[in-house]
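First comes one chain, alone, set out as structure tokens in the form predicted alone.
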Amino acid sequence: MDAGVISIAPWRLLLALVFTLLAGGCSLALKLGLGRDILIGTVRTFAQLFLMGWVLGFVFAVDSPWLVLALFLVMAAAAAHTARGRVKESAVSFAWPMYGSMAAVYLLITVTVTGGIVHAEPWWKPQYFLPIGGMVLGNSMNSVAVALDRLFSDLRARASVVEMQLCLGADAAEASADMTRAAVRAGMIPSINSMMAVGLVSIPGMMTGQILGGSDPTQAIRYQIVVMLMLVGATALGSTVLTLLIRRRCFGPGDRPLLR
């Protein structure tokens, strides 16, 4: 035991593998086809994580700002590619604009939250930066997913009425304001929606970790406020520059639609 947190035996942690055995019975009761895909999560989050405590453990050891630095890069690169994945979209290229968008939003709030607000020492100090950063990340890819995602269907959906402004003298950023503003608007709800249920319905993570770590509830609950308010800057941020970067290239020479 350490500083009040009860280790888990190696054993033990494997008796956690009763949970995806239940949901494997369930995909195989139901003949849901998720067998595979279970297999493969719980494969990936074992190596995954052991991978990145490894990673961490030698970062922390090494405390160079450069290091980490680098190791955030990596996992923006991640998260972009994550939610690369999730928006179906073939005929705009958005890759490369979604990772540079990603990579520099994130990192100012991060910056900002580990050097100005929790006021880290130096501001890079891995052991902050790293896990909020990480937070940032995984909570904000599903945001600009889900907001490239309404974007292009959307633009696709209301093609005729964005063809139309333009016919009538609009340019590209008129014809498709209302479609960017809906992108933003689904980006930013499901964080906001968090800030409504938080304390009520759930205990966040950061907080539960804390907890669980010995620390004082109060304290616990200061951060928790940091982290909520800190996502939903990142996901309306994040959703908005990359949006309105994603949409530009909808549009071809002379405003055409690309989306039809």
Given for the second form:
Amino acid sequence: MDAGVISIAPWRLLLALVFTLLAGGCSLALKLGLGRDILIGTVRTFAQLFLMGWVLGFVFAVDSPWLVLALFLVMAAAAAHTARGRVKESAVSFAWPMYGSMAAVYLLITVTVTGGIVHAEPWWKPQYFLPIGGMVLGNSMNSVAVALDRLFSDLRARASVVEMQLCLGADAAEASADMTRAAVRAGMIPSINSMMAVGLVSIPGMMTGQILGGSDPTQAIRYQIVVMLMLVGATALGSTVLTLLIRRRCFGPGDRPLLR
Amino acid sequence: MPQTVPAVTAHLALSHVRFAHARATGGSKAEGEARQILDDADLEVRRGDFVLLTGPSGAGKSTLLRLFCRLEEPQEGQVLLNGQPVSTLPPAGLRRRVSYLQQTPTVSAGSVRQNLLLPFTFKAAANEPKPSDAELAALLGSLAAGDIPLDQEASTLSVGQRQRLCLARALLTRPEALLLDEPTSALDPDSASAVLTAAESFCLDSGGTVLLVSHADFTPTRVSPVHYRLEGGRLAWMRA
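The block above covers the form predicted alone; next, return the form predicted together with its partner chain.
Below: every chain and molecule of the assembly, starting with the one above.
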């Protein structure tokens, strides 16, 4: 697949620093105070991506399903950790269900794509499994954070409505049904919207990579279509499972609301 | 005169209840202080009693009502309905038997009719027949709210009308006891009178038990209330 790839020589890679120097120049000229962030960001970009390239190269060489799964779980834990950090709520503990269900749900989606649709042989072939798994995790991490943030803020803002319905004989699920729906919707909408815009505004990432790698664009779009549909499914399943699981934790014994 | 061990026949009872608001995690320092609200509190209410509960602001009157419908859980002691700990009863069923009316009347989106029928949309009411429009109108009429059209958006009602709507909705669940949390505090005199008359009727005509929290002076006209004062975490029976 990489027959058409033009290799970037190390000194040419350093040439790309011209762009960050340009950004640094803007920061200096306009006194934006972004110089430090640009410097750290540049160093991190180099360090993190070189590390990732090295790790991926190692995993590809070892070619073991256990190593692939272990790396996927580490990526899932990092995604869950990032999503958790974005949700500010201390009255409900949701870390473990979040780690567990994100790993399970996104593993299922990734296996379905690599094994069932792309038909990689074997299904865990790291060249397919890890990039696809990474895309699923990266996108779904945002949707899960949005959904949970919405769930918690709605349950707090509309606590009197939840309580009113409980007092009329609703159980916790019935009393919070509106807030649950709104949360899952909020988590799903960005990936649905991106289906509307794809191909109109920019060439999406995976397709760009394949085209740069020398693939036939008509072949590249097939991958991109799979990716778009996969992300809609992943954000839907992830938001739904996480919201339902964590919604239960917003109520104590006797369906007593904990957020108010 | 504080009550002691509740009799098994009491309709609603508290036995040695201690309750403190949970220490907030990550809140401000003021919120972080746990505050003892009920300290070894005992109460015994017979079926059909009309209990008036008074006490200074922040004494825990609302908390006391909320314990009976498990919107709060005591740290120690027992909350009993007909001698059974409320923690052993299915929560949805309990909350229909012991109906708590919030201090601020809360309506859901939709019409007055949809609000009145809300309790019948839940699983707990799966086998209960829905009341007809005529029954709903008659119920509103008994609360001096017969002029509210069933099709009107509930969000457009005045506070007094909302409170009467909420009381009507609570009565539709056919509760054994009504827990009224300062139900007239924000109401005009006509609405307040309608709500209190309905509470008295619930007690006199339906044999229901009423716990009414009020910090204003309130003298029922048709029932002789049992008056308790909550102060310093304990309940004291006040002679008439």
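Positions refer to the first chain, counted from 1. In this text, rigid core is short for the largest set of C-alphas that superpose within 1.5 Å between two forms. Just so you know, these numbers come straight off a predicted model, no measurement behind them.
Legend entry - After fitting the core, residue 63 CA displacement of 2 Å or more between these two forms: Residue 63 C-alpha, core-superposed: shift of less than 2 Å.
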